[in-house]
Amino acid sequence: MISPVFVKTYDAPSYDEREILRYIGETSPNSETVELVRSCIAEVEAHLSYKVCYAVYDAQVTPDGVDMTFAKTKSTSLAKTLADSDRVILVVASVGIGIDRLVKKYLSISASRALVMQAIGAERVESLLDAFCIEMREKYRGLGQDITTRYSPGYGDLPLQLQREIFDALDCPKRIGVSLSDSMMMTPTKSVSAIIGISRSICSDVSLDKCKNCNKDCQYRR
């Protein structure tokens, strides 16, 4: 099956200082630092996009690993996060090359600038993923189904190669302008790519009184 790719496009998630302060190491910020977080926010805003493309394939978890059509793999945790899951979510976010030029620019004149505008990137990236999975999960759930956490090429033992069939797969470099080097590294930098599992079902015990997921009485039990 070839799946459609959909492209869309973000307004800017709210900014977390302590998520980017942690990507810089400070627990403890004084407020000298917390002053160039929100100088360096400030100037990075107009540089940023907010950008996915994804699409939608079926998955089986076979002996073997899974099989997601568009590629296969022996990854055992995966497979174990797609456990329910008949579906997959292929997703690549990416916030710009903006980002990755100011951090550039600033590595030759403040260190400490660009440090704090690698973390924003970070933050960016992450927050814009975690705004995409909001809105699939709450369609989903309308659904009647739910959706994994994401997973991502290099973690675990989900090899990083895979990302060169996600590329394939979606044409990230037409769609949202995000190459892949012979290293399988993303440009722009801030970029992820992702898999997130469709359930089959939030509830497939119709004998349960509350969902077996939340322990709740729940409007998607069937």
Contents of the next structure:
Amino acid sequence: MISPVFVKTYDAPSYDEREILRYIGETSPNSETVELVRSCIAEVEAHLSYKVCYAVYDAQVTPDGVDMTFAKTKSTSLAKTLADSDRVILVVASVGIGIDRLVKKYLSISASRALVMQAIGAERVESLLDAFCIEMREKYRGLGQDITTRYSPGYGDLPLQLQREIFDALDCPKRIGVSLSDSMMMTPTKSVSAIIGISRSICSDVSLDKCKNCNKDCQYRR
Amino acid sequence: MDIRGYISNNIVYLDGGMGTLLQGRGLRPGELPERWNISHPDIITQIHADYFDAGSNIVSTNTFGANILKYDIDELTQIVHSAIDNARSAIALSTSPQPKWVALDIGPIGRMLKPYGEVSFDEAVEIFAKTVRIGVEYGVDLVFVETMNDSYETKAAVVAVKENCDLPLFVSNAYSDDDKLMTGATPEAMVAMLEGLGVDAIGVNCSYGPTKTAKVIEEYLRYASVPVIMKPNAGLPTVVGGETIFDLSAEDFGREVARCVEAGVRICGGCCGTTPEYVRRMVECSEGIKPKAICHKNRTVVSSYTHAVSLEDKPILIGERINPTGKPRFKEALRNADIDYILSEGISQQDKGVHILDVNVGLPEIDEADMLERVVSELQGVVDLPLQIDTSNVLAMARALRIYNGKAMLNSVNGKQESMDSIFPLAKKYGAVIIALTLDESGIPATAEGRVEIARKILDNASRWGIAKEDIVFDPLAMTVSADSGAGVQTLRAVRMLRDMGCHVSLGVSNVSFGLPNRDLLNSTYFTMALQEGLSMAILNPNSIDMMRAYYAYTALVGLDDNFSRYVDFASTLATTSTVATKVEMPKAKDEGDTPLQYAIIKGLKDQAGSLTESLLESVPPLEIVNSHIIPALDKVGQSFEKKTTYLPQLLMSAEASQVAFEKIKCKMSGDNAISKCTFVIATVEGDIHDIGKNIVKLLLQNYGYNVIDLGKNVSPTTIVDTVVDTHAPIVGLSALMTTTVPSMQETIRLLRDRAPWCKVVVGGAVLTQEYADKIGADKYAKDAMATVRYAEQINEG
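Now show me the form predicted together with the partner chain, since the one above was the form predicted on its own.
Whole complex next, starting from this chain.
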């Protein structure tokens, strides 16, 4: 099945201050930093937009990996995630160029503000994708199906090069203004691409929290 | 028949969707539709012919994504040729009687331009130009640039078309649901830029269905003096029974578009989801409508990449601070290419309420064209105000105007023939509002009449270049009253006379008070008098409270300030600035015997650090302040960061506070580099566009007194090595965020070893590890900014 590419705009998800502090690397925040974060949040909202574009493709786990119609990959880690899925949602989410402009502005006048702005951007785009996933989960659970955790190029053995095929399939520059460079980087920088499996039945034990499904010891672990 | 002539009397019909029709005929996801021109010419020809039969006057070739990034030059040529052949065959095939033309279709290249992406403006122009040249040489009737959602990329496409042909050019943009382009431009800003560039017709395509698009169309009709295009989608896509359909029927689509034609849209068609049936309905619904006359709007307007500033509503302020004249610190920044300093001058003027920024970076010892281009590009990364390009160097003006994102102001032309002959062609090519000084070969006339005479001559010459009166703003020149007590009155008379001629007028008033005490008082009074004579805009220093007072008071008193909101805002800042200026609360030395300045730095209190440094400078030598106050404070914060009792935000806040202290010291020492340590070259490597980490390292290094040369992001190995060789820097820092750019870091190191064997290389960035650093041959892996500082200290001492 080939679905059209859908474009959706969301309202601002609520801000997760703890998550922002975690991105800054502040494990026991002091009052000055918290104040800084709050003042940045107050400034940033007018500069954000919350957009996703997505499409649904048939997918099949094969002996050499996964065939997702728009692309094939040999990634075994993705194959594992998609073991119970027969379709995937391919999604790119972005909070727009405004946050990049703010970060750039503050890089010339206040590095601490730039740092916080960029952490807010990271939190924003993840929260946006969370909102998208929750919506999809509700939709598919309503149909007696479910969704898997989201999986992005660069996770496990899923190559970054898959970005090229994702961008060709979704036509992101046109749909939501996200473009891909030769080195596979997205602009606006606060953008995320992901593959989400649609599984045949409801699986209550899958969490949408990526950290729970990963056993790496990393500094950003929640 | 000539298209331009036809448009002036008729509604012009474009075609409808192509992509959705091709998918219906078997185009697979990810397959490039342009290849079907060659593999399935019959299908493409038939679709074009169906559109002609449905009533389209113009079909666009199936070349939306045909560019050199996607195809090599041979395939690109073959695709464009076949696409044009297919469209031409469709004309032959179609039996309907209306006039028919073929447009070369140009879509976006799908890359973000600098300063946010990695493609430069000129590279983008060249990418478009390749497709344009192939199409134009093979033969098309017009060029249609469409679905552009970024103003800068749109400009690149337009420049590419204009530089390679004289064919009619239509440009249409895709808007987001906030009625702006994806990168922020309003319809008014796009109209200003595109009309400035001499585009024949402008408008909107894709985006949404006709009803939602109508709001943006309304804006176009309000501001545009050229025909307006509308080419919306068939509503929104939905899936029904596994099939994609759009939610608007052909009939509804036709009716909605016809409504906009009645409102003044001159050129219409359909985009995603529309078919020949949609075009047929659209033609049926709108055929009988008499085309609404297109009137010239006579607006004086400039734009940035987000918004337009027009001279219709209220007097406009131009900030004059980005200018080295009489500013040693600014000159030093220019000589050291300290772009951040220049940017901060722009940002602070925006915060003070100016509407346009003047940009002058002329200094005899630097390459002005290079610097102006760079500063304009960087400023447009951080400030969304329109810019006024201020230079007497025509080459610099041309380059800055070319890469400017929007419609700029130019400062300036004058009545000398040589000036007009060199400036007007540039303004004509790129579009600009030009400041015209009323002087000529014989100097500045003493009387208002003499200056108006020159103004007439300038208008005459401008019109010969096809530059309209509204794109000229006259500056009748404020003269020094202490040299001639009648001079003030003559300039005011000239303001009034020029306004009565229907021209806009600007002044830089501060010259009037030269040689007299309390100049601000005279300047601001004179400013009010000029405003009363009808002054349209003024170039001024927004830090002058008196000038800003005069401005806000005037606009409030003559009814140009709705609900007095601007005046009230301004008045409230007056109350706070006067108290802050007189009374910055001084911190007391609290912990562990820190001096007050040390405490201010440790706590990251910028204002206090600045004031404390100023008062220390009255009695303590600058170097001693650095060595006994600033450096110990920084070290203390640095150590607690290393011990993980302080985190990055505090480290940076302290660094910023000490930077304020350093600025005060620098002003005192005026260019003396006694506190400088060795040169440190820093860059984010090629292919990588992330620079926050690199900038944090730079800030800390500057704090510790290093002469940091920041080459920016996405920097080629050759540029980095050339700089190291030129400056003989003993240390270079390279940053990379992603695995894909580590090879370019490795290449940089290889080249450095070859050409600059003395230079130590420290690497850092999210993706790097000690193991990686060893593998690519770096001297040092630094896990954070402080680790880089410590390593630099070793090299500097060693």
